[in-house]
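Here we start with a single chain on its own, the form predicted alone, put down as structure tokens.
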Amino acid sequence: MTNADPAPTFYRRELPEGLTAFASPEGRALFREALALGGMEGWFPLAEHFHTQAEPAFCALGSLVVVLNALSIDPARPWKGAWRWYAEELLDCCDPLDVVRTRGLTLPRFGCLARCNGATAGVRYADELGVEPLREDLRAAGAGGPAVIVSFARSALDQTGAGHYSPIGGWHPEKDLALVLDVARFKYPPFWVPVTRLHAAMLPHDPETARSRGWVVLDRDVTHEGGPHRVVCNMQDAVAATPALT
């Protein structure tokens, strides 16, 4: 008798047809492409602080991490000793990190737990906005303007896995591509999608709201005063905020 073998271990995976790898030869030609048509501006302060998400189903709480960071919000509360620096430990204002890492996150309480951090959050989903709705605010992060994060199902880009957030590093304006910084780089890397092609991956419903997945548009909230704040969220993506008791 044997042992029986262990549970296999992955390390990354190559990217499907018709996605190009940031890296790649391609890709780097495409980011010099869309920087010098402006559509890469919002890249820079997301590059700074890009990172890759710290459990399997922390793809919305690394997204969002990456973009707290990015748009300077101070989560006003210690991370690790004298700092205050978002990181996802500190995103339990809405749900519980045990049962985000068991579930994930849909995208209304995604919307809630941004705004219970510091930023504002447009969501919209992909059935009820076509893709120039899309384009314009890939087109105003691009610019330097509100961030976006994007919520699709990997399965339509003919990627392994179910649904996925990531932030938009940029978008090329003559070819229409947006560019998905990844924060799962340990399974695919940051990679150039078509638009039409990422808005029809936000399409499939998500089956725990019955509802398509979509795209958050994100900026700092200047009527924050600062600090988490206690939230009760519901499928509508009603919020009620509640300062959060210490």
Given for the second form:
Number of protein chains: 2
Amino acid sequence: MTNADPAPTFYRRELPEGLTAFASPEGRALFREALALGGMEGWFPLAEHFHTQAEPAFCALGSLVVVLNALSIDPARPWKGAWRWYAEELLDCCDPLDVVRTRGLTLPRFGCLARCNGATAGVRYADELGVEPLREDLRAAGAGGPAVIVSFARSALDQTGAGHYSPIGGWHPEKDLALVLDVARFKYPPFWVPVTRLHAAMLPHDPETARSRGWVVLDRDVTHEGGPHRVVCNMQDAVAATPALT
Amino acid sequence: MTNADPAPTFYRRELPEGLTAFASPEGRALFREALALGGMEGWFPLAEHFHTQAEPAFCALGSLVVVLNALSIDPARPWKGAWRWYAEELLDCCDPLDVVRTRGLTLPRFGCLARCNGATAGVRYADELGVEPLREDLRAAGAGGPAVIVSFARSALDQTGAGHYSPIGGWHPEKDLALVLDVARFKYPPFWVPVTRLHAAMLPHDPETARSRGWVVLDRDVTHEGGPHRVVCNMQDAVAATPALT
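Please move on to the form predicted in complex with another copy of the chain, as the form predicted alone is already shown.
In what comes next, the whole complex appears, and the chain from above leads the way.
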């Protein structure tokens, strides 16, 4: 055959059953309810900075861009023109972007990257903590407290793809639903998911071979000054890579 | 002097008086009121796709990216990887991006660019129409009808900078305010502005030397198939450039 079909391309994916699209009639009703119940206070700054991950492999970086800008953290170096602003290309202080592009980012290295850019970052593993600590962090984020970025297995939500990062846009207090601001906006819309199901999607499919996913609680680090602190990354890296030495 | 200071860089600008920031306490109250009054139905798809213009000079392209994605228009060609998706780099069918970068886009060429990418685009000049037709289009956009992108002079809103494009995120029916989703997110947050003031900011400072700004009403062109139709651009271009021939 000389006339081989070109590789297929895609325009979005249909959201699987059990997840509710943000702009659907049901999603709008959930938004109104959650807003009235005080679960969308964190939504306002995140809505200002919700963003499409710059490359198909950059979900971790794209999520961090949303939250660093929503936290009003000044990167202390220019983005483009005269403007200082977070975009994925500024997030190369832990791993080179080429490495992130091929391997993604583990949860501890994600935490390191957030910290070296001026955020506090509490990394939580779903298998060490139950669903209640996740709910507490989502409740606080919804009320306008520290932001939450989740790391979950798409397959556990019947979505295509593997591990994925995205920020949480709000929490529905009565129905216990989280609004996932999916940064792969070319693929899925933002969606509401039951918190118990989101927690289950963080647990390893096979605990013998895989590490648990989890979530990261982020706030502005008021002690941080200037641009990225690369030394913090390197220390975290060394500790993570050589646990037997401690 | 050999130790010249480097060129100054900026982290955002303060929003001038008379404009209300989206995430401020007053802005949140306006959002809740407008939502309850039915003026934020258009907000949901726009919030899903609100985006930072890719370059400091790309406000027209950045605004169009938001609306084309919010209208669920398939660009019919890949963006990155296997994904079809609108980003600024796909919007080169009327003027080369280098020309847009240096000269920006006039309102008629903006309309042409929207049309050749699969949107209907009604271009309105503020000096030909009063404030009421603008209000009617904002009312319809707020109610979930065709989207509106405005072209205004920043100076008339006491902002720094010159002409600027941004989509409208909603309309407050009782207070007659428009929510401008400023795509220069590195500079200004989304803001509420009185509709009369927004209309005045579209009028030429000196009608003898400057053309009026205005707004564009955009919807999905259901007759459009496939990728960009460059021939439409060229015809529009010819008509605009040689009005004496007709």
